[in-house]
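Take a look at this one chain, the form predicted on its own, written out in structure tokens.
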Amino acid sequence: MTNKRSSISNKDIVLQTASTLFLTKGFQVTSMDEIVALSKVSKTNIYYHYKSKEELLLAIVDQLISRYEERISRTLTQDMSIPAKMERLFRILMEDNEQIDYVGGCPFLTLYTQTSHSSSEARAKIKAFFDKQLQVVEKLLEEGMEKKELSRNLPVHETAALIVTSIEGALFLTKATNNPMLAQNLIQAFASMLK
């Protein structure tokens, strides 16, 4: 336990312990003391790296945004078909919920809910992170189109907004009905959808 603690940093292992509280109990009802107690990190220490929570939680979306971006950018460049593409997409953006119990299904929704509107930065960070995913979609739908992997007769902006608000409802079903069949009946009849 020493050996693995001492090899990550208190500011990592308090990003690390704040990421856990307001994923899975909440930014608002999550305390400093509370990440204080957990982290066996400081409060000065603490403050040291993040001048406020809203800091930490800034540093949290963008670890977030960061570790799905360069998971998507992975898929994107492999050598699949488009479809391949599409389904692998989906359960990027679908596979952490497996694992992590976040309070709103997903840890951008549960952020972006949870932060007040004083906290525009961070809703602003994710704002623009959905903006991006809707793009790479409509990529990969107009290069489905033009290599004849999709039906040519999709309305690629729209049939991107769907695809996208559609993931993120089926992760928020999916944790407020307990039914993970929910989102991999999504992958199936988007599979289906698309051809």
Contents of the next structure:
Number of protein chains: 2
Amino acid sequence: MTNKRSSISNKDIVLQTASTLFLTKGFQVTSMDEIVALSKVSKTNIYYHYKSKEELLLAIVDQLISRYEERISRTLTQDMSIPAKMERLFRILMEDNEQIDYVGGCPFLTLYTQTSHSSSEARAKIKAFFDKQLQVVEKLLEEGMEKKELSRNLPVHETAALIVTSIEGALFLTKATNNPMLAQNLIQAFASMLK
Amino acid sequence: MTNKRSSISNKDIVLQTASTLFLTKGFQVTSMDEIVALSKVSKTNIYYHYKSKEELLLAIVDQLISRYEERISRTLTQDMSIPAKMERLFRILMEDNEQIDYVGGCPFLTLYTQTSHSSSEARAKIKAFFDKQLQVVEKLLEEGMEKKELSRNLPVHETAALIVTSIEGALFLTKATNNPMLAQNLIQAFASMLK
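Alternative state: the form predicted in complex with another copy of the chain, after the form predicted on its own:
Full complex below, order starting with the chain above.
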């Protein structure tokens, strides 16, 4: 019992250590030896849970995606107006990056650009996450217009593309230009576009 | 004379080879040995021109920036309406990525996320490039409104932030989601926003 509990906890520690290293230093420059040294979990124990850096990467991508999706679906099922839901969604997508100094501003962008062709499975998961994000925004726009809570004249695909791409671009550019006004100006632009 | 000419040409070959490797495979996973092997320029000759991978990176960033800035300033000085200039600008920023399969969709984003803390000089140049891009868009918006070629009601900072971030996000997401409609929808969204 104690053994199992400590083994689960070791697994979490390894995942957390690898996640921090991959996201703040980079996947390519992080070695399994570094994960061993920093997590203080034995190599045998680490390899028992994760056969390779690629397996760790996949577990991290899964964890990130489920964390975002949980927060997004909680927002979608709440009893709020569509504009309020959209604002909440924008904040979920934009604010998480304030806590960790991701190499590329956004955790998915950081992992994607660090893995190149080495992990097609992780890339497929990241693609699915963004495809879904686009669909969520399109659905909210349609619902909002149907309920007359949003301006009637918004072209759905174009507006959703504008919203999803600008949030992603803002995550990267806030980091690259060290300009926190970008995200604020964006939230304002959305507000005036959607009212 | 012949010596000098061949030396210039070798320098260009090395720069081109390194650029392709850094942008399509990644800066961190490319070694100087690989650049030697692929460029077929001798190691001594390469190190004569570039002391390190970081020096090559800086030269590549400089070359990329001057290539973009040349095209942008040529557009800005042309005798066209502001909406036409803006559309041309969007295409310059979005279309170059169709030719090369950059790891992260955009050459600057690719280099930035691949260098992490190793090259603060390259990062400062990339920051300056995007800061300037934002200023160019803001200036065009102001000019367009002054000349009444654009809708009077656009908030300058918010609209410029929306445009610059969404172009950057579209470059990454077109690559990550393999969805060419994103960029097309974005161009349409800009057109209806600016008319």
